[in-house]
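Here we start with a single chain on its own, the form predicted alone, put down as structure tokens.
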Amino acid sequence: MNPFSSETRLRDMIRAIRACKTAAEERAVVRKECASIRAAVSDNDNDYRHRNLAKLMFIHMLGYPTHFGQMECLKLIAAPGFPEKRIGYLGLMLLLDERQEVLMLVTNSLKQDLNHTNQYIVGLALCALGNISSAEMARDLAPEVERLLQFRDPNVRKKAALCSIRIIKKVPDLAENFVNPVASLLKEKHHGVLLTAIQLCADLCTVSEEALEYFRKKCTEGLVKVLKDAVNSPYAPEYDISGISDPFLQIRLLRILRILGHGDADASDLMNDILAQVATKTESNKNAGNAILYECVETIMSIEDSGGLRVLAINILGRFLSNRDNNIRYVALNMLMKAISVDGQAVQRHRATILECVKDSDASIRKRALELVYLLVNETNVKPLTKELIDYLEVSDQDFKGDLTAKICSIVEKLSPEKIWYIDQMLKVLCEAGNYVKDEVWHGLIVVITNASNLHGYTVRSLYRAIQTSGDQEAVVRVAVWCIGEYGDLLVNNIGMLELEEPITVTENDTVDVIEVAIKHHTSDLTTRAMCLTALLKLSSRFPSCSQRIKDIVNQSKGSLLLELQQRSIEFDSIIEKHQNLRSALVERMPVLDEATYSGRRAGSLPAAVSTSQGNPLQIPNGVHKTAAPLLDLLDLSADDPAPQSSSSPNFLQDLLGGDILSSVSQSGTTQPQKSGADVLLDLLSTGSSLAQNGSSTADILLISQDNKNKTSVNALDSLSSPMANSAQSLPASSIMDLLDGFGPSPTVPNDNGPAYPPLVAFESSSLSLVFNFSKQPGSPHITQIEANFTNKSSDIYTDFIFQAAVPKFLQLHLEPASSNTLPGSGNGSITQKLRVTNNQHGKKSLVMRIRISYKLNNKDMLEEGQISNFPRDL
């Protein structure tokens, strides 16, 4: 016999394919077999059609194309005998799907088979329809399926219910046709039919509100009775699993009761007793029993229930946490996270068990338990829970320290009862896992320290002890170096001692030793070393006796390959050696940082920087937070060449302060009055960021991200006391070597109102008017002070009023905060906002500005835009 003829049996083909030693041999066997089947299809071989289709299904399962056999499926389905139909329907379900156009040809055959007298053929048709039915087929055959829901044989009724699920998913409009038949199926005694009927009922409730209300009124009591019978039924071997009667049916019943009871108090009352009975009588030492208990808890949490049943459910979850099976514990933790919003007090009773899960060996259990602990923390238990977590931090796995540290820091920051406790806990975390904390954590710690003036001495002494034992933790080193630079004199003189402190003796040389060790440590990065240099500059003023030693340490970085360190070293050396008269003013203590503003910006309500990317957060001048709209249209001004650098001293300082890296969008900040030369130098060495030119506060600078480490930017906390390096490459070497020479205090200039300019109506619409008033200071013709006056001509009040402006690159724009963010109607008041525009090409190019005004009118966002090009020529 030809091994590849139509007469070859399926088992012989399978044996031949399995005997192949290579993929090429297998492909050859399949290719020859497919050729033989094609020949049989062409010859219309009826005797072996079912055998050929069986072979095609096996070839299809191997992954080879078998589309040429699709029509053979239809021919077998149309055959009168059951064996041919069985192979035909099986091939139909495997080789075709609902997207195939050829499927339309089988609709008539399906309809005939659904009305067949042989129940097994009816079952084949229902099975095929339930697997591959399209929307068109569902509409055509729904009446037959609905009729079969009342068929005499339970197996056919079961398959008809499953097929109905597919139909209502494909055509939800047909759901109402199945409501009454399903209601009668829910009274079935046969468990198989009952299971499918419950699933069909659940799907009907999902797609139709009318069906849901109908089942609530008509079927809730019956379903409760069925569940009660299942729970209390005697032993039945055909349904028994691990001593529990049909757990699959019990789970399905609990799920449908959850749907019916959700949001309906009357339906919930009907099922309270049976839920309590299931929760108390079900055995929890078997997996089937645990599955039922879990579904029972889910149902109790979903329905409208009194607190007593919920406490019982949470206690079941507490028992789950003590189970040795990790899957059960994970499921319990997930459910407790949902339950905490319903009954937090009941969950709190299991706090000790949850804390033990944080220490579990399974990583997924640890993470989920940590998230749950985070939700459990409140003002009353924050101290003991934080202590437990910090104690575990000492022995936790390295891969878990990051998540654990982040949660502890968030808990301490959010629920700290007092500043000294906050500082103590943060220091413990930094000492244990300082390399895992994010930058904003130790930024926030420094903000809190600056606000706790009575704890400055205590904090710097605690940090001095911490850096001795945890010098390998980068965050500890940075905070300690910053505090020693600011409050080193308090450390040496033991100022601000608290009763709980032990006395400590630290000399000036000991303090400098700590900074020197940190700057030379092999793990210290650019940010840490730059902060060390700044701290040394400050200590040179605090400890005059160590000035020469500090100068020697600073000089060691003059040959650094890192431009930032090299420039700092050169400039600081010049300050220490040649400018003692300026040094004390330059290194004064940092002002108190605005804690509320910094916390709000970290939370995302007041972002610190402006971005022109679509969708990024935007800092609005009036302090109102909005999602940034695309600013490309706002900034779409003609490109201009940057202003040439001037060799004069004022312009040199202006360039160094950020004139060459101007941001096109200016946001509001603190007011900056005219300063003398010494004041400008003070700003230069106390801000160290181009943000200062835009008027950003110190809290803004704290939020500069350190992620961009490939640049020579240094963390902004340290940059608060350091100069910029951005313009160093464009300056002559002599200017870099002695940056500060030649800038003494400037003589005071008598006040003068400067030239007068007429007011300019910059923008006017039917409801809004904007008028600019101009003024200039003598000696600074390139700087224009603008006072913007906004007037509301309509009778409505505008809220959340925000003004934004953009200028070309040859201009520098600074916006001060607006007088208000509410504009009264009918001209009964106005909003004023001051702008400062610096024209680097004064006399060559005129001012030009694009503006955007946004506000809310009756809680509806409004937007006005325009371009102002009619400024006076000599501005």
The other form holds:
Amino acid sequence: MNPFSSETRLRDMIRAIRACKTAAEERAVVRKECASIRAAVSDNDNDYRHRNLAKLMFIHMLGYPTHFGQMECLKLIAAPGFPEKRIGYLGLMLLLDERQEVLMLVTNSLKQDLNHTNQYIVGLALCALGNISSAEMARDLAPEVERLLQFRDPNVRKKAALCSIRIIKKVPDLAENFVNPVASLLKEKHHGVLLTAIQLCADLCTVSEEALEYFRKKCTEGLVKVLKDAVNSPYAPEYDISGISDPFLQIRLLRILRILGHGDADASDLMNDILAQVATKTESNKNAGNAILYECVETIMSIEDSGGLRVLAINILGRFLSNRDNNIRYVALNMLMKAISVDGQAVQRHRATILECVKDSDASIRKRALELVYLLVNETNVKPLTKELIDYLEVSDQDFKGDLTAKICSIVEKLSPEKIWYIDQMLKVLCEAGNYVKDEVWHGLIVVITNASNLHGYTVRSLYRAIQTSGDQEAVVRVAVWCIGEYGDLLVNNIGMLELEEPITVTENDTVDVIEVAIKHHTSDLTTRAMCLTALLKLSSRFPSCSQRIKDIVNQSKGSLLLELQQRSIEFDSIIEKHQNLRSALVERMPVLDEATYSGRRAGSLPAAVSTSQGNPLQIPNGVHKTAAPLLDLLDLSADDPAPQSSSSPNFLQDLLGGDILSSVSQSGTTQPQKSGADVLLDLLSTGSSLAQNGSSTADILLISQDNKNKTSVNALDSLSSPMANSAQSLPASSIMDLLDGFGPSPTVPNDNGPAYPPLVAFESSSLSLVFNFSKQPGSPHITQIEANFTNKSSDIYTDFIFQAAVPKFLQLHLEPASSNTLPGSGNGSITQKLRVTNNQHGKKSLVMRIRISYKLNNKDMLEEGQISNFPRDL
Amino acid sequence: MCVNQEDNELEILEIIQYFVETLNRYFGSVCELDLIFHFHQTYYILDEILIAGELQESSKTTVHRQIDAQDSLVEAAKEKENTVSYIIA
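Now that the form predicted alone has been shown, please provide the structure of the form predicted together with its partner chain.
Shown next: the complete complex, the earlier chain at its head.
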């Protein structure tokens, strides 16, 4: 007998496949089988069709393509006998899915089978429909399924109920049809039907609001009663699972009660008793009992508050936490995270257990517990909790250290009560796990250190000690090197000692030693070495006696292959040698870095296009803000904290910028209803910037023109604003102010507050005159229609006449197309253009507009620009 | 086997246990080979327990009764035809 003909039994084929030793062998066997099946399919072989389909299903499970057998399924389903239908439907469910078009052909067979007399065939059809029906099939067959919800046989009813779930998922509009039948199904006694009806009810409630209301009113009491019966029912072997009678039904009931009670006080009242009973009476030594308790806790947390129940729930969770089974502890930690938002106090009571879980051997429990601890931390318990976490940091696994460090750092940062504690904790963390610490963390540390001026001595001494012990942690080295550079004199002279310190003797040479070691260490990377060079420069000024030695060390990096180091060493060397007079001014003590600015920028802005070389305050004279800029957050450290929305940075910007003119500068840089308006402004600014002498401002302004996006422009303006905030550097500011004033319109006395607004000569130049006529719709006082009239004062014709306008953020501008592009000369004609301005601050602020007019005169491009600020007040 | 986000995880464990126990009762000390060689019967049993991802019946005896009834239908049809081609496995 040919081993691969249809006469082979399924069993033999499976054995043959399993006997293959290599993948290639298996492929060969499968290929031969498929070939014979294909031959049988094309021969339309009736006898072995079901066997071939079974073989095909097995091959499909192995992962080979089997689309040629799809029609076989259909033929088997259409056959009259039960066995054929059975295997046909199974093939349908396995080989096809709802996306195949072949599925549509089955609809008719399904319809007939749904009306079959044999209840098992009806069951088969319902099963297939429930598992893979598509939306069209669902729509077609929904009436049949609805009818079957009231079939005489309970098995068919329960299958019909589950099938309806899929129908509703696919076609939510049909939900109303099922509401009534379900209400009657909920009164059944048969557990299977009840189970499925509850499921259907739950899905109906999620899909349709009206269904939810209906069930809430009509069925809540009934369901509570059913739950009571289920909980109190005596032992029934049929439904018993590890001593509990039908836990599945109880869980489903609890879930539907949760859906019904959520957000509704009355329904919640009805459930209180039974929930309390379930919570207290259910045994929890087996998984089934725990599953019920878990569902019960979830329900209690979701329905409306009734004090005592919540406490009960959290106690159950506490018990779960001390269970030995990992699954249960995981589930409890999950739930506690949700519970914190509801009742934080109660969760605090279990803090100790949760801390234990952080040290657990199972990785997912550790992670969950750590997140939970992070949520639990507040001002009162931050110190002991941090201590625990840092102690654990020493013994934790490598892969866990990263998470742990990040969380500790953000806790310390958010909640540290005083600076000295902050610095201490951070030092400990850095010494333990400095290599896992992200850049923003130690940047933040430096910001805090500069702010704590009384602690400078203490800090630098602690860092000195730290670098001796933990020199392998990169972050420690960097922070220490920076501090020693800054505050080296405090270190050597033991200035600013606090009572708890022991005096240490450090000579100037010792400090230079430390830095020399750091710079020569083979693991130091570019940033560290660069910082060391800078620190050496600072020390050469503070400790003139070591100048020569420092010079030698710096010179060693002159030949470095890394550009940054080479550049720095050459520059610093020349400073040390030739520019002694400059040196002390250059390396003066760093001004205090503004914490508010730093944390405001961290929380949601992107890095500005400024040089991000860290720890290098010397490059740019106005050290304060430019150094703060590199400390920008690249990635938000505290993932759990919702980062303040980007809208906060423009507000923050508003505070920095103040002044109306600048506010319109920033606002128009951000959102504009018309891009042309923004271009007007940008061009205005860029022509102004050629007057500016601070080259970096130009770079920033051009940054605006390249990228109109919200954040980048905000940040560019940020750096633009910083020279402005710095009073010594008001030059670019004044140049911009001059620019804005320079194009001021010829003052026309504004007519005051006439109810009919008189026409306004908005702009007048030697060649052009622009008059605005206003009108307002009754009933919308904040919207103004403006008709703009352009008149040509010269005798030449202007062609390609384009008018553009820009408005500040509180206004919205809509320009309609102009009447024409050509403006004939000598007032022989005019161009009209309609504008519509909506004033969101109507009554509080008056209109302000910047305009730009471009046209061609004798084929030469001309450009006129101006600002109109003499609009009538109450427009 | 995939579960929804809001499902009760502990209950899913129970359902798995339930399914395995049913298989055990049907095949008599079920092992992996049983599942491989009788995969279609395994699927039939699964179809009696879950549809559309939801639990269908919480009573093992009912599930058994259903499966037995359907198997006897198949047997009856086999008797009627009494041809080799009806023997799938």
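In this text, rigid core is short for the largest set of C-alphas that superpose within 1.5 Å between two forms. Positions refer to the first chain, counted from 1. Predicted model, so just to flag it, every value in this text is computed and none were measured.
A displacement of less than 2 angstroms separates the C-alpha positions of Asn290 between these two forms, with the rigid core held in common. Core-superposed comparison between these two forms: the C-alpha position of Lys85 differs by no less than 2 Å. With the core held fixed, Ala128 shows a CA shift of 2 Å or greater between these two forms. Taking the core as the fixed frame between these two forms, we note the C-alpha of His116 moving 4.4 angstrom.
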